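For reference, the chain that follows is the form predicted on its own, supplied as structure tokens.
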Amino acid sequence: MELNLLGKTALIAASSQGLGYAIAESLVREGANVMISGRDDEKLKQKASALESIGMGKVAYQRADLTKATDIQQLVAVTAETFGGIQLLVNNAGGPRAGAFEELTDEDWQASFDLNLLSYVRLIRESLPYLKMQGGKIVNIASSSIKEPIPGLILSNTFRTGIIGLSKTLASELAPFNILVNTIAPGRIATDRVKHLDQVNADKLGVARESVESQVKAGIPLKRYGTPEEFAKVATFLLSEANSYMTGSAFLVDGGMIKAI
């Protein structure tokens, strides 16, 4: 299978760690120019240099607060100055804050909504003058939560499945300009946000985090926690070129966990 990667150009957000980085790794190698950003700049630095020693793309790093317009603005235009344009956005935030629905504020929520849904409006919109140029694809990152609610997670519950919204409209709209929008909804993989939310629960219950991950395993069909170079290989399929008529459909990376149809 050609995937022809080749010289594209993707805009990774939040991509210094996880699964960002595990994508931007996985299209280095296929030949791929990638500008890969997060919050602090010595990472950056360091994640950039280790990419580019692995494959045939470019490798370049931006810095940028996701909540912040000015700084998306800036992301996508140093990336298309820096290789010329750019065909592939994906788009990826860290998780708002676990909690039940009494226990966040009105800054809980709407930080959350900056995060984990307006990130991603501003910076497909920012990015669509150079996607419409030759066509393009989009990935946006959700969680198995579009499908089934995750217990203390209401925030992710929420605006993850504002992402579906998004996805579906806008591959509709997208589609006269060739480009693609699909997501991807992460089970447990195996990142420190997921180890995060194990110690949550570990906490609640007053038990070792290891106990918390057993039990989660056991209700995984496959018996275990997904890989990052998992999730990332899907992620690469979506944008390549092998994909060429998929767009507005949600693809679970979660091992059998959930049961929905």
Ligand SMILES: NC(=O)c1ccc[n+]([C@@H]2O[C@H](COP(=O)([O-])OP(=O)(O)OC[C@H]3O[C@@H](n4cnc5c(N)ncnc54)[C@H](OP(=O)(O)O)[C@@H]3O)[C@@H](O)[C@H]2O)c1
Second form
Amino acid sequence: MELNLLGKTALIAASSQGLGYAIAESLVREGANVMISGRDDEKLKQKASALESIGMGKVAYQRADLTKATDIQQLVAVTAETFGGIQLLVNNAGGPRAGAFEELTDEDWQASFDLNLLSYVRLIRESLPYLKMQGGKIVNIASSSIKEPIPGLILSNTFRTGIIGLSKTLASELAPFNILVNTIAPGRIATDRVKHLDQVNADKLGVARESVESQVKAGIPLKRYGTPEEFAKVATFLLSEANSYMTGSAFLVDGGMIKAI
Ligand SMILES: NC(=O)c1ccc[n+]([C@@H]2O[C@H](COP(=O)([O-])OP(=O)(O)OC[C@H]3O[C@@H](n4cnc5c(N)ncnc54)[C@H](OP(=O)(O)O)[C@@H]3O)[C@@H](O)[C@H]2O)c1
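Now that you have shown the form predicted on its own, what about the form predicted in complex with this ligand?
Every chain and every other molecule in the complex is listed next, the one we just looked at coming first.
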């Protein structure tokens, strides 16, 4: 299968580690140019140098706090300037605060809206003039909470479904420009975020994190967490030219965890 990613430019938000970084690595291996971003310059510098050592696509990094409109504007402008355009956009961000409804304040709700939904809107708005030039692909990272609410994660359960409404609507609005918009919903992919959530649940129950982890894995038909590399393969396909007819869809990468049809 020809992916034809050589020389394409990808802007990947929140990509200094975890799922975003794995997508960056996969795209660089296919010869794409990637812009990685996050809030920590030193971490970005190290990760960019690791990606460069692959010796395929070009790599740049830009510090950006995704809760700030001006940082997003700058991130998109610097990407386009560095590589001469943008054809691929991966919307991603840090995870929202864990907590049940009665544990959260207006500030928590606002912070998660800014980070987990408004940042996607802003990244798309700023990138659109470039994506429209030759057509392109947008991949939004959400969560399995788009199919089944996760207990104790009401912010994710609320704002991730917003991503679905946004994606589905944009798939129609942007089809005339040959811009394809899809969402990927991770179940349990082994990253720091999942470790953190397992720790939160372990602390609540007064048990070790490993015990929560084993229990969660037991409920996954494939009996393990996915790897960021497995997740990145799906994103790479959706961003590639091999995907020419899928838009407005959401894809679970969850080892069979979600039982809903
Ligand atoms: N892993 C899973 O199985 C899973 C499942 C469901 C949903 N998700 C969601 O998928 C997204 C990515 O998850 P992950 O597992 O890759 O998480 P992760 O390992 O914690 O990585 C999060 C990334 O986001 C960046 N980030 C956090 N806050 C930011 C901000 N305000 N501005 C810019 N960058 C920011 C972090 O870099 P800095 O801290 O350096 O800024 C880091 O690069 C999260 O929203 C997570 O909730 C993941």
